[in-house]
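Consider the single chain below, provided in structure tokens and representing the form predicted on its own.
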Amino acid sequence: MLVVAGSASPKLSARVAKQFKCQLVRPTLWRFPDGELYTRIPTELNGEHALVVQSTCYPQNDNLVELCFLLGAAKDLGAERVTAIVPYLAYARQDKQFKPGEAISIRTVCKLIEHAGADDFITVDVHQEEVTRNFSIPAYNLTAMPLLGRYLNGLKLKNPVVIGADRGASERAKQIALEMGVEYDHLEKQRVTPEKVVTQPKRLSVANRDVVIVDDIISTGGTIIEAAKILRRQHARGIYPACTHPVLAGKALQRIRAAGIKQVIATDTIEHRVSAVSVAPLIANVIH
């Protein structure tokens, strides 16, 4: 077994290789004058199980093409088995057609990865579980929520409560809360009058408690900022956003910090300075 490190996931690749005590291969990558990508895996893979680790975060298209090239190169070098480890899967939110003629983009992305040479596929906290059904190869969606829960448990929060950013995040909040041994809830909009809608935790009080706000992705930060405002109005003590994928597009992190949130806690599915938790043990466990 060996690990092939995609350029979007160098730290995670090294951590996965360390889990297995196996060789880490860094491909040769450069661009031709016209912008085309040159890719070469500089080692023999004949009969090996190759783990290709590459997130498809920004720039999504470049990282996706690199992933496909690495999968194909690994197959061409005679790897007996090629596992595509794509901790953050781009286009996963484009999984439905709302207007005629719209591309169901994730379906095409899954076909590309499969036909490029993947024998199986691993991702983490994909936006919708159904996405993995687009593959005809074995495909696994892991969750980093227990890992985040263990990390948060070490922060010594005061009477903490875990809140899902919306109803869809309720199950993720539950997984973190179970790891921490605390209560959980989710934010829900309630119509008080025909003209007035309030957003609040469905059943729990957050007054004088540290609150962990959970979501799978923090992209623009808008959801987290609005949730923090709501929770502060209800006298929450401290706000701790936690997510698997720190997309943090544009100036999202600056906006979050300007809203008075000091710390964002995320994993290394996307390698960012807020990536405090590694998913390498999670990946190693499913491969074992």
Second form
2 protein chains.
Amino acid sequence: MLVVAGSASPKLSARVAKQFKCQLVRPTLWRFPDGELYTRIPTELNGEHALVVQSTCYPQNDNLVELCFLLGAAKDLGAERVTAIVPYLAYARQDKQFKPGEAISIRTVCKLIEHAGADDFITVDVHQEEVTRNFSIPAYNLTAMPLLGRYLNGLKLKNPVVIGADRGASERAKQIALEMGVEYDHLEKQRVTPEKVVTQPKRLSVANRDVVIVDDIISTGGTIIEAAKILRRQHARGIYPACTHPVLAGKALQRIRAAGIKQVIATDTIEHRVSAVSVAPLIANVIH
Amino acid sequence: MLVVAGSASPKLSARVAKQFKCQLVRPTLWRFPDGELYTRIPTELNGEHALVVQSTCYPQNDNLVELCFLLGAAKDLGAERVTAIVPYLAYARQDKQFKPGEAISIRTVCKLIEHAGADDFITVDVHQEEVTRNFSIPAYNLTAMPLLGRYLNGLKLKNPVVIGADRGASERAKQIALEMGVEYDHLEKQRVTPEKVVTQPKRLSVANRDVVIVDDIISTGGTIIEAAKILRRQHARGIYPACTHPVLAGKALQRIRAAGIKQVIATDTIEHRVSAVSVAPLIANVIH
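Would you generate the structure of this protein in the form predicted in complex with a further copy of the same chain, following the form predicted on its own above?
Now the full complex is given, and it begins with the chain already shown.
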């Protein structure tokens, strides 16, 4: 077994190789003057199990094409099994037609990865579990929530409660809370009088408690900033946004900090300075 | 039949639609804040033959992924037949392993296009004809050389001769020359004494003649500028570089002009201000 490190996942690749105590291969990657990517895996792969680790964070299309070239090269080099490890799967939120004529882009992305040369596929906290059904190869979705919970336990929060940023994040909040041994809930729009709708935790009070807000992705930061406002109005103490994928597009992190949030907790599915938790142990658990 | 216009080929798409007197569909394409592409084909495609026209010029990976999404969307929308028209095929020069471990990237690119949803495939003057064998769907390579020859005839050159930029361009030079009814040759390294090697036309004299230098691609311009130098030393009159694909990376066109070459003749496989010749009639000829 060896790990081929995609350029979007240099640290996670090294951590996965360390978990397996196997060789880490850094491919040669550069651009021709016209912009085409040059790709070379400078290692003997014959008969090996190659783990190609490449996130498809921004720039998504470049990272996706590089992933496909690495998968194809590994296969051409005679690897017996090629596992695509895509810790953050781009386009996963484009999984439905909201208007007629819309591309279900994630369906195409899955086809590209499969036909480029993957024998099996692993991702982490994909937006909807159903996405893995686009593959005809074995495809696994792992969850980083227990790892986030363990990390949060180390922060010594005061009477903490875990709140999903919306109903869709409720199950993720539950998984963190179970690991932390604390209560959980999610934010929901509720009609308090015939005229008035408010967003608030469905069941629990957050007053004087440290609150972990959970989502799979923090992208523009809009959802988290709005949630923090609501929770502060209800007298929450500290606000701790936790997510698997720190997309943090553009100035998202600055805006989150400007909203008085000191720390974002995230994993290395996207390698960012807020990536305090590694998903490498998850990956090591699932591959045999 | 209708034409779906990829964002890299807006003019060629319109010209192809005009050739077929069929509907031109401009898809809705924009970027989410995180950089993901949104793709929608706002037309009924059920039972139709959709021609998806998209060059994979720079930025190659973005244009390739957009092409795949358009092919997938056309198929999902119920098109009976989806033809991928990729007038310039990126990565075609990465068709061999020069060093062990190198990705044969064009092989992967062909797989991606095919499995994204193409039923057949058309390209123009691909670097090596053999590239089409990477497809298991019907795949055609057309040549724009006769169209370039016809355009060059309109320029009223003085006693013209057509010279391939190297041995590989010899057949292309022949096709232009046949259309123009003039002589052709190609540049070749020749040993004139045991110590001395010179590059020169293999058979013909270019003295006092207008010279058309032919290549499939003008990328950095290096080959053309070098060829022009050699031909001027041999007393060529005007120098007219002609190619199918005006890649013209970075400052290539400025450097070509600084070398005293006034005009580059190219086609709209890549839409550039030097694209004086359209390949739309070629495409119209081959699709039934």
